[in-house]
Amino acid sequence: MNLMKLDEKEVKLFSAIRFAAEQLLNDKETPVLIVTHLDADGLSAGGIIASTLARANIPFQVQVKRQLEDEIIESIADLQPPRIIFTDFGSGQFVRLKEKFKDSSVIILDHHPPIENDESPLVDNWAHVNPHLVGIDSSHEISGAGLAFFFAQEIDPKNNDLAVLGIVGAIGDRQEGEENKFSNLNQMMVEEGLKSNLLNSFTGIRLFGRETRPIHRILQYSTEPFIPDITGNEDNAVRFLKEIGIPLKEGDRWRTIADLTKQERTIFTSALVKKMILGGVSPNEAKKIVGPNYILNNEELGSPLRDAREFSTFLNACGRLGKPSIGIAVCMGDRGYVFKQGIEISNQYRGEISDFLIFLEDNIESITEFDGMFYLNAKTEIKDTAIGTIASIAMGNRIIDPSKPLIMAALSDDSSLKMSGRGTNELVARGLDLGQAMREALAKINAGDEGGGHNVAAGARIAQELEEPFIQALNEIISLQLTE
């Protein structure tokens, strides 16, 4: 990386990345345990690091976890790994990790706000790389996969092809800012991909399956954006297209959005934006169906991995439905049987998300409004691995009034209660910090410290019997943040 093109904060970040890379390259014989998060960003990051180690002939194993909870840390410690790389989490558990793995060589590549103040992150056999430690807000500037990519590039400049996975992870982590565009370090990855001819970017309709699915199916299964009266309803999707004069077929072949003529794209986009606004979606959100698309040139035509947004959804599905190893394998280049399994999982996931959104719409009256937030316990009606996604879509598409953050809960398999909160950039500008609020609420009721995240998106895990005091504490904290 040419440090001359970077500002002071970025220079400090890349210096930390270089320290971590040198730490890894000092020993190519000792096996490395890669531990990463199960969402699209985490799987992209894990795939980047796994590919990097494989190319460098460094032995490794990969474990994918939902979070670094106490029992997970204990299970990793039982393995007594000599070297570990944590990606897309670890900063929030820095002190515990330092205690448990003091005799191991550890690298943390995380973009979530650290809980503890780590003033000396680069010491001996430890490298804690986090943008927040040098004053960079990584909510929109760089994700876990982005950090993994720049680390991989530092290991070997030939790893520049992994920039596409960094972009996939950034999309999965909702890193796009105003006008759905990347900025700063994320944009540097885009430029790397364009320069290497690995990526093609253009402005157009941004709906899942634009090159691969029949148009009416795209509308039926659209969750981001959620289309009122159409998402989840095939008949209404077909009726909408017929009303605006868009033919569904060309001969015996179903048409895709990529098949639309320029005039048809204009008609389709205008009618869809109007439909969404009339259904209660804000004009700004509705217009986001048009924006930058990122096409991965090395993927086959018609593949769901060719569009970076679809690749991201593919990975998220693998992680959320309990098949993260498929996501890691695909990131590392598998396009055979494992990939085909992943396609089936992705289709299942999108169907479930559609069903969950319809459940949310049908149960709006069950949402409790507090002074500082909205709250819904979906119990077992929505999977605990999906509530964050559902909350994000609900806020982004104004299914829920965005004047307050939305907190959702769902019952996990271990009988604990998973909490996910989502806000908006406008609420953050008013003082909202959901990550801090989650941590303070846990501390206030002595419920441990399994919680945190970004200012606009965060989560926690609590015992069921602590639901009421936790929600009361969280509401008080958020109300104070927004008041101040």
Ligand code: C5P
Second form
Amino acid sequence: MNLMKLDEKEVKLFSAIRFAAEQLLNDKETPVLIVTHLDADGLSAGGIIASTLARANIPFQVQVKRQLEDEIIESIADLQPPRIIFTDFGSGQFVRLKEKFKDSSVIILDHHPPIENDESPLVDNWAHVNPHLVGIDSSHEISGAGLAFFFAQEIDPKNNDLAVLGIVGAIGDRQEGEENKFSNLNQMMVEEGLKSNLLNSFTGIRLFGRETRPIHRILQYSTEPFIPDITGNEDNAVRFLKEIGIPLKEGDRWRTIADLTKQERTIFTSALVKKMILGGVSPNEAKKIVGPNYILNNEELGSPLRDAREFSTFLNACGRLGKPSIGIAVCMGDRGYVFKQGIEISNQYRGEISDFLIFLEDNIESITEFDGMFYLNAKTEIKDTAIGTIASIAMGNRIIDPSKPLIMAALSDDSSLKMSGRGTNELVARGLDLGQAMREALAKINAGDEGGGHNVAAGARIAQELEEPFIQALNEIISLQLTE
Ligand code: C5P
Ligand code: ZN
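Let's compare: the form predicted alone is above, so bring in the form predicted in complex with the named molecule.
Let us now look at the entire complex, which starts with that chain.
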């Protein structure tokens, strides 16, 4: 790492990373339990750490969890692990972890806001690494996977190749900023990838399957962005292309986006942006279909792993459909049988998401407007594991009015209600902090402590009977945040 390029805060972060790396390298015999978060960022982070330990000949095991709630912490404690690395979560529970694992050696590599300030983040057998602790923006500059990557690089500079997974994780956590570009530490990973020729980056149309899939299929299956009228509707996708004069076939072969001529590409992009805006998508969101693409040079043409954004969706699908170990194995390099299973899962997931979005579009009228937020309980129409993704897409693509945050709920198999809230940067600038609001609302009505997150995106789980008081409390808190 070229320390000359780092600012003061980054230098502090890197010295924390070095402390953690030294702690790990002190002992190459004792097995390490890696515990990581279920989303794409968490799986990338877990995969990076697993590869790093495998390469360093340190024995390890990986566990993937949806959240670090009390029960989970208990179940980990039951294993009496001598050494643990938590990635992409842990800071929200660090007080409990410090207490529960005082006899173990613990490393936390997380970017979620800590519940309180850790007065002694780096002491014997305790390395708590979090950009918040040194004042770095953890929603745009570095994610869990990024921390894992810089940690891996500190363990051995040969781990440079893992930078691409750091990028996949950052994309999963939507860390791209203005003009969809990365900044600072995230951008440093991009440069690392370019330098080693593992990555290729270019600005262009950002739709999945650009090089391999028929254009109308790409449009039909596009959930991010969601294209009003077109996502989920093959006929409309075909009609749209015909209307703008783009032939679907060349002889017998379906054309791909890569086949488009320069002129066709311009027509296609501007017509698509126009279509989205007319369908209610904000101009800024619509423009996101053009921007940087990150291509993983070593992945095969047509593979969902070749495009970093698609890789991230692939991991997300593995996690959300209950197969996180497939995601970890793929991050560790499996491209055989396990990977093929992953492809099936990701196709299944794509289908589900587009069905859920169509449900949402058909039920816009059922959304309740409160003073401080919009609310929709999708019950069992949307899976609890997908509710956060759907709320993100709905908010990001302005399927609903962005002037207030959107809270969505889904009923889980165990009859609890999974809540997901999503806001916008504009709302955050006006005082919105959804993570704080979720925690306060839970406390106010004694609904447990499974809730929290970031200012712009947060979640919670409550007993079904508490829906009404919870929503009321949440609305009051958010209204207050937005008027203060
Ligand atoms: O679950 P959902 O996707 O809605 O969560 C949004 C964000 O809030 C995620 O980053 C998640 O890790 C965080 N979160 C949290 N604690 C919870 C629930 C969600 O930190 N109990
Ligand atoms: Zn993350």
